[in-house]
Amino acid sequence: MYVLGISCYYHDSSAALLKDGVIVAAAEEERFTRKKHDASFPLNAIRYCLESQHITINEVAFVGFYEKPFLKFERILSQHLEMFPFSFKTFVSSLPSWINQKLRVMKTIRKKLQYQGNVFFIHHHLAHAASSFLVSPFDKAAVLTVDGVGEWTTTSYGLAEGNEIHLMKEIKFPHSLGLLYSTITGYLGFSVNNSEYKVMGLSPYGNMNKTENKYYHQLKKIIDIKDDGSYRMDMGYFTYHYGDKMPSRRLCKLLEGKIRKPESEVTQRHKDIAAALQMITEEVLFKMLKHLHAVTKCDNLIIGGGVALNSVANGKILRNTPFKKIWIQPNATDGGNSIGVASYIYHTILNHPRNFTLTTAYLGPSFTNSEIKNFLDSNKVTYAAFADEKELVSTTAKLIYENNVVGWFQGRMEWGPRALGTRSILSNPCNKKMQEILNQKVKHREKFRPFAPVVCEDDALTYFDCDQPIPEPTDYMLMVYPVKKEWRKKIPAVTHVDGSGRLQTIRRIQNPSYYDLIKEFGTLSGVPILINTSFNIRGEPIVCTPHDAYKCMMGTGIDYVMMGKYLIKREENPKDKWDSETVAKD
């Protein structure tokens, strides 16, 4: 039995396909259209999912959608009527998309997919909960979902066991921890629903002492946090419930300055505000989780929703709450809800037993060596080929050890926002200049942005102060931990300003060549760790195809790409090859 899950029309549209309860394919639409956070109907992602199993849409038993559009529109109407006439302009501008698109999901599925079978719609936060719990290793777990907003819900918690998920309590719009984080993201001059992780990365540069950081006390004036973690916000400081901008003039006055213009200087005040926001977010989460543990009396924890990508907070949960184990899926935000709705249909609605645990994020498209060779030859690309996997790994490790920046394009593309070793840029963490090199010459992004270390799971405790046993979300780069003091100066390019790193752990069973590459680099350098960052530049999605990878290399300072068994050196190829108009598509 095949079940197709769909998420779209807000941000990070995606599709996921289950076969007899097993996730066999999942991808976000942006990877195919090359539009960052593409919100359109995920036709390309759906096509990939079907083609991966060599089936047609007629062989899909059920299709699921990740929220209830009419219930969400009810909330939109309610909030705009409540705030009329201030909301009139925003409501009128949003109305066409609702009439022509968002309320016509069923018709779109029927027309664009030519699908005549059953379609299910489930609540947004239930999809978040299902996307993590139903593919987790736990038979029973406490569940917390936190994001911007679904239909009405912004935060919910409950208990899941077997096939059932019971969400006990919720906080409703407009009170939203996710939207608070997004509002301050916008205030700091970064793009909302895209750059919240930049604020998280900026926060350690600020004053993380609650007593000394005055903006922590200022922000506490706009959110009333109860002992159980529930909260209410003073909506006079926000405009997102009726306007097209999030911070109000009152918030700007409270934070002693105007909204920062994008690309302008990031001052110490901005850094302190980011730190204050992160501290408040953690305060809410930890109080909420302590209460959740007391209510459920369960030591296993599942988290879903966009706030679950706050890896700084995630790395502190087991040390600041009574929970003993934690699990978060690699695409915990809205893009991951296509897995959630498909799993909910199969396991909860249809009551099929759970027979699958998500142990890898490699669910996207892959390309054979013959397909890669055909692309390279048709574009007259100069390359070297390796017949032996061991030689491929040793050559790549040597290039990285010699401070080259290497694109690593191998196997199936990752699911979620993090590159995890199949669409990655890899480099030397021991080179103190490598962070600056990558930010300026390769990624074209802000200089304060940190880079993540990847380490083999069996070496992690040597270099990082991780929870024990090491939580599986570290496999998906979802946990930040302190780098042990004796190693911080030896791996400066992946040690953040506060001495931490957002590490990815890798087990050989998950990705043998990636694991072996890290070990081989360790043989050369004495430190079995690599810089792992996503194979893209700022403003573009992670690469999907050989065309995307080659174009990215030729437009940046990437020195080499190891694509399948083929090594391409940028300097050996004409620079005009990176122009998409001159490069044949895959």
Contents of the next structure:
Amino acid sequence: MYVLGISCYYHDSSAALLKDGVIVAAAEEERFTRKKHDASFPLNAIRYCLESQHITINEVAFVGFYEKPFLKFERILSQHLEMFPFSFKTFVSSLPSWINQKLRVMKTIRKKLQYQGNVFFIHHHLAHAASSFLVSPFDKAAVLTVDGVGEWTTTSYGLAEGNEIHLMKEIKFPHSLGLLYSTITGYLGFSVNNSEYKVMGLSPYGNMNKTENKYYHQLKKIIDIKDDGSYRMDMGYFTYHYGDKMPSRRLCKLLEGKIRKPESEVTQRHKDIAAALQMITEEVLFKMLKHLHAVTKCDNLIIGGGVALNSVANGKILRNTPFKKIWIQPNATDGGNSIGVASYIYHTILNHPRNFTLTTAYLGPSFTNSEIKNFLDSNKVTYAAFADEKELVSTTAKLIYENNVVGWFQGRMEWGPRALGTRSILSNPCNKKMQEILNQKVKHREKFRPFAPVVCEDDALTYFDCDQPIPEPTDYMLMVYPVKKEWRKKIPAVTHVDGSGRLQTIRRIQNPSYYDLIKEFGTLSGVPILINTSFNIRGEPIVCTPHDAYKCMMGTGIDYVMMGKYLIKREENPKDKWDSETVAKD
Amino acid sequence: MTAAKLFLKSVGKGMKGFGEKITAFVNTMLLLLVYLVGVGLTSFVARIFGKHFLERKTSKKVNSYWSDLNIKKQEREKYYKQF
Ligand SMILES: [Fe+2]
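Okay, that's the form predicted on its own, but what's the structure of the form predicted in complex with the partner chain?
Every component of the complex follows; first up is the chain already shown.
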């Protein structure tokens, strides 16, 4: 039996397909349309899911949507009623999309998919909880969901067991830890709903001492945190409940300055504000989790929602709360909810026992060697072919060791916002200048952001101070841990200013060639760690197809791309024609 | 001939842009009417009776802001509903 889950119309729309309870395909729409965080109806992602199983929509037994649209609309109307007349501008800008699109999900599914079967709608935070718990290794777990906002809920907790989830308590809009984080992200001059992770990365540069950091005390004035972690915010400092700009004048005054202009200098004040925000986020999370443990008396923890991507906080949870085990799915934000609703339909509504644990994020499209060769030949690309995987691995390791920047395009695309070794750019972490080289050649990102390391799971404890046993979310770059002191100077390109690393652990069973490559690099360099960063041009989604990968290489300074069994060297190919997007097609 | 075609094309483009602007203006006026009459009046009456649509207040007196949610497995029919 096939069940299709859909998530769309806010940000990061996606589709996921379950076959008899097993997730067989999942992808975000942005990868196909090439529009970052694309929120449109995920027609391309659905098409991919169906084609991957060689089925049509007629063979799908149930379709699920990741939230209750009318309940969400009730909240939107309530905002306008409460905030009249200040909400006029957002009323005019948002109402048409509600009437024409968001309240017509059912019609859209019928029309665009030609689907006549049943459509289920589940609560947004239930979808977050289900998307993690129902594919987790736990039979029983305490659940916490924290995001910007769903229908009304912004934070919820409960207990899940077997194939059922009970969400007991909530914090309602407008009070939202996720929107607090987004507001400060906007204040610091970064894009909201996109660059929250940059603020997290900036925070260690600020003063992390609560007594000394004055912005910590300032921000504490706008959030009332109770002992059980529940919170409310002083909405006088915010405008998101009626306006389009998030930081208010009052907030600017509190933080002693205007909203930072994008690309302008990041000062110590900005860094201290980022640190203050991170400290408050962790304070709320740890208090909530202690309360949740006291209520549920369960040692296993599941987290869902956008705030679950705060890997700095995640890495501290087991050391600061009574929980003993933690699990988060690789796509814990709204995009991941398509998995949540599909799993909830199959396991909970239809009452099938759970039979699947998510152990890899490789759920997206893949391309065979003959498809890749076809693309390369038809676009007259100069390339070489490897005899076997051993040669692919040893050549790539050597190129990386020689400080080349290598695009690694192998197998099925990752599910979620992180590149995890199938659409990655890899390079040498031992080279002091590699951060600068990567930024110059490809990423053009802010100087304060270090790159992330990938290490084989069996080597991780040699180089990083991880929790033990190493939590599985580390496989998805969801846990930040300290780099062991003796290694910090040896892998400078992946060591943050506070000595931490946002590592990915990899097990051979998940991705044999990636694992072997890291080990091979270790043989050459003495350090079995690579820099792993996403394979994309700044501002674009991660590459999906051979066309995207080749275009990315030719538009940047990536030296080589390993595409399936083929090696492509940038210098051997003419750049000019790839300046035009119209030349090559898949 | 080509010049005439180009001229007609640019006139067509201009008309289209003008039409779009008119549509946007009419839509905004209609939405303004809905906003003033629908939202404004309801909001006005609600304020007279002290009704709030969002819980905005913080309180030093309460020990917790958690409120009951109680979402658990329901009958299948409930999941067909969009509310
Ligand atoms: Fe969400």
